[in-house]
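Shown next as structure tokens: one chain only, the form predicted alone.
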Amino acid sequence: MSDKTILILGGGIGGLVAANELRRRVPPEHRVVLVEKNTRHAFAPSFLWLMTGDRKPEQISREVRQLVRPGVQIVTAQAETIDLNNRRVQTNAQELGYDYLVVALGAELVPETIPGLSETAETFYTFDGAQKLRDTLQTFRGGTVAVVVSALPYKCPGAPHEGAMLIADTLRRRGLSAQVDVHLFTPEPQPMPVAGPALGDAVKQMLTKQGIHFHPLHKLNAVNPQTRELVFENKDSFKYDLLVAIPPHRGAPILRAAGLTNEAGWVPVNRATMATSFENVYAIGDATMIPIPGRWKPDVPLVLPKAGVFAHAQAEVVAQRIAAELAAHAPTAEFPGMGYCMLEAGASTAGFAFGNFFAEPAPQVELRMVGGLWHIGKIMFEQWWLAPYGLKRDALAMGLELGSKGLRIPYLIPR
């Protein structure tokens, strides 16, 4: 077989996983080209304890070149359009051709499309917003806190609740617990629906023990910036101090340009594979829309969460399934559709939540218990994860020892 080139745009956690395991997998005659318009890459899970003085921008961000192996090319660019046709990507520094492509652009934030957000919100969904926040949270003199998910869908589920305990518990620690009230709107029906009723009881129960006041069922449709004031759907309007907001999000327009989304903006893949309806042109991660078993609500199908650790498992799927096309192999192997997080709750605790996502005839996800032993497996994880790619080349798999049963979690991290 000729020497080939793969092609993988977007260098968040499932363009990296999938760069680092090509690269592996793959004979050196075939090119890996990895592009990437940052070259630094921030590990966005940690973007809540930028927010709350936990972390230094520096502790969560590492050179690209840093994270991948030896022989991955890295190309320092903004993909522009992509030429399914004639195999090839135009980016703002070069054309590049390629034989097979992995589509891994994530999910575009755009708080403009509801009036008066922009101009007032604050966020933990950004590097630079955590940054903001941070300072924020350090002069904020107590009043209303108003923490909203402004439209569906979203980049990691537990992450809402996540913020507004963490916000509560960062208040908390400044003596502002009597000067403060910390709500939490959504325009879903319960914490996390996708997994059901009982995972939802439970991390409401968890906004509870913090004191975070949950409202369901609000969508969001204008913010009024000169009265503070939230407009909702069909719902009273709400006063704030302070807006926290997880902005809209879009799939990249270059996708929409390229024909290779839905009508929703997102690109449809085989929930096993990851293939497009192109020939040799993969998606994973945010950029996908991946309907899974059950509903939330009549007519409205399910959709998998948008989640790194979904990217992750997913990049890892791709490139087993390239490397044995270019072995003359069968490929076999395909996305289960398990998943997990942890959930932070303040004061160095947090839970976890597991699952089968792609259960019959509803996802199949548990909430363990709340304690400090999930919050040190989340620090261990982000430590490895933004180690230099030499001090864990020799790594297939990390499995932490966590809970009180002894779970074992594979992380999957290529070597």
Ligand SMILES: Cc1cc2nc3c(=O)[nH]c(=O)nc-3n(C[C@H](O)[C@H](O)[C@H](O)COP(=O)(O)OP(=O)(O)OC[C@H]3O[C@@H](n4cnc5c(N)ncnc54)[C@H](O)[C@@H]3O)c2cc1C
Contents of the next structure:
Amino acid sequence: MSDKTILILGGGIGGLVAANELRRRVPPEHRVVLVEKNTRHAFAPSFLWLMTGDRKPEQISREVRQLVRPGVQIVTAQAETIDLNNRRVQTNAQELGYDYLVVALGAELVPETIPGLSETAETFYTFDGAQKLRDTLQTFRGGTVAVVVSALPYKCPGAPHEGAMLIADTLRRRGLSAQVDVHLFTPEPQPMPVAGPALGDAVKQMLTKQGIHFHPLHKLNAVNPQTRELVFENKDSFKYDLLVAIPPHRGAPILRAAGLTNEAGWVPVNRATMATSFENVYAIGDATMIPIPGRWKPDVPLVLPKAGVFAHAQAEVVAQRIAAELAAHAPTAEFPGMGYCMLEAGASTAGFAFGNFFAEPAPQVELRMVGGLWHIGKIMFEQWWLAPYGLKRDALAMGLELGSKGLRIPYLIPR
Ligand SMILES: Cc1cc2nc3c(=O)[nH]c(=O)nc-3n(C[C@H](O)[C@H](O)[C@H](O)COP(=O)(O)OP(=O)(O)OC[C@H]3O[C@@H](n4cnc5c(N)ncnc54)[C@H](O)[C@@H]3O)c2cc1C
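For comparison with the form predicted alone, produce the structure of the form predicted in complex with the ligand.
Let us now look at the entire complex, which starts with that chain.
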């Protein structure tokens, strides 16, 4: 087979794993090219610790090239258009051809789509936002904190709950417990609805224990920055002193322009292979929308949450399938829908949610008790993710592998 070019768009969690796995698996005559607009990668799960002051910005970010296996060609550029017919991508620096395309462009945050939100809300959903919020929390004198999931879908179903608990914990550590009320609003009927009612109840208990007031079924229509009021659909408005938002998300506009998305702007894929309806074009991670078994209401299908753990596993599947094809073998790797999440609860503790999101008739996800072990597990995973290629990364992977065997969760093992 002649030399091929595998082009990966987006060097976040999914794109980095895809690039590294492909480079590991395909012979050197084939080119693996990673297009990423930023030179530095920031590890999003650690934005929460940036917000609490437990991490400095340089501790949770790395140069993209440090995280990439030798032999991957990095193009630091913004992808601007995709021509699926001619298999070409135009970036702001150059035009690139491909034989295989892996789309890993994630989701964009668009706070400006809700009136008043961008003028007044803080957020821990971005690198810069988490640092600003850290400073705000250090000087906050007390009052009502509203943490608001402003629209669906959003990435990491656990993060708003973790954020609310860590904000409460940070203010408690500042001695402000008596002067602060933390409220969490979401349009969803319960915490992490995709994982079913039992898990939702368990997370609600975690929130209650941390003193968080949980308000389900609250759809945000607008924010009034002058009166500091949240305006909800068919619910009373709510006054806040500090507003922390999970901003609305949308798919990358270039994917819609290329004709790769559904009406909502997300890329439909085969849930096992991550193939799109275009030959040799795959999509992974937050950019995709994957319906899964189970329903809350007859007219509301469930979709796989947007999470790094899924982007990671999907990237491995795509890399294995492309490598198999290039070796003239039938691809067999499939994404099984397994996932997990360490839910930070404050005071160096975390819970652990894990399970099979493709289980029938509905996802089977459970929550292990809150304790220090899962918090340490989250730190180990962070350290593995941010370690440059080499011995340190291998040693951390071995530690995680041993730990995960003890916990009987083999799909935790990173490469
Ligand atoms: C606060 C927070 C906590 C989280 N905690 C967890 C957790 O504990 N566990 C978990 O599993 N998930 C967690 N997540 C979610 C996780 O970070 C995302 O689901 C994951 O990053 C998705 O990976 P991705 O590769 O699809 O997208 P991303 O990682 O967002 O990567 C997309 C990349 O594409 C690049 N890009 C975008 N457009 C272009 C363009 N036009 N040209 C070139 N490059 C472009 C971006 O710069 C980015 O690097 C958390 C997220 C947040 C915000």
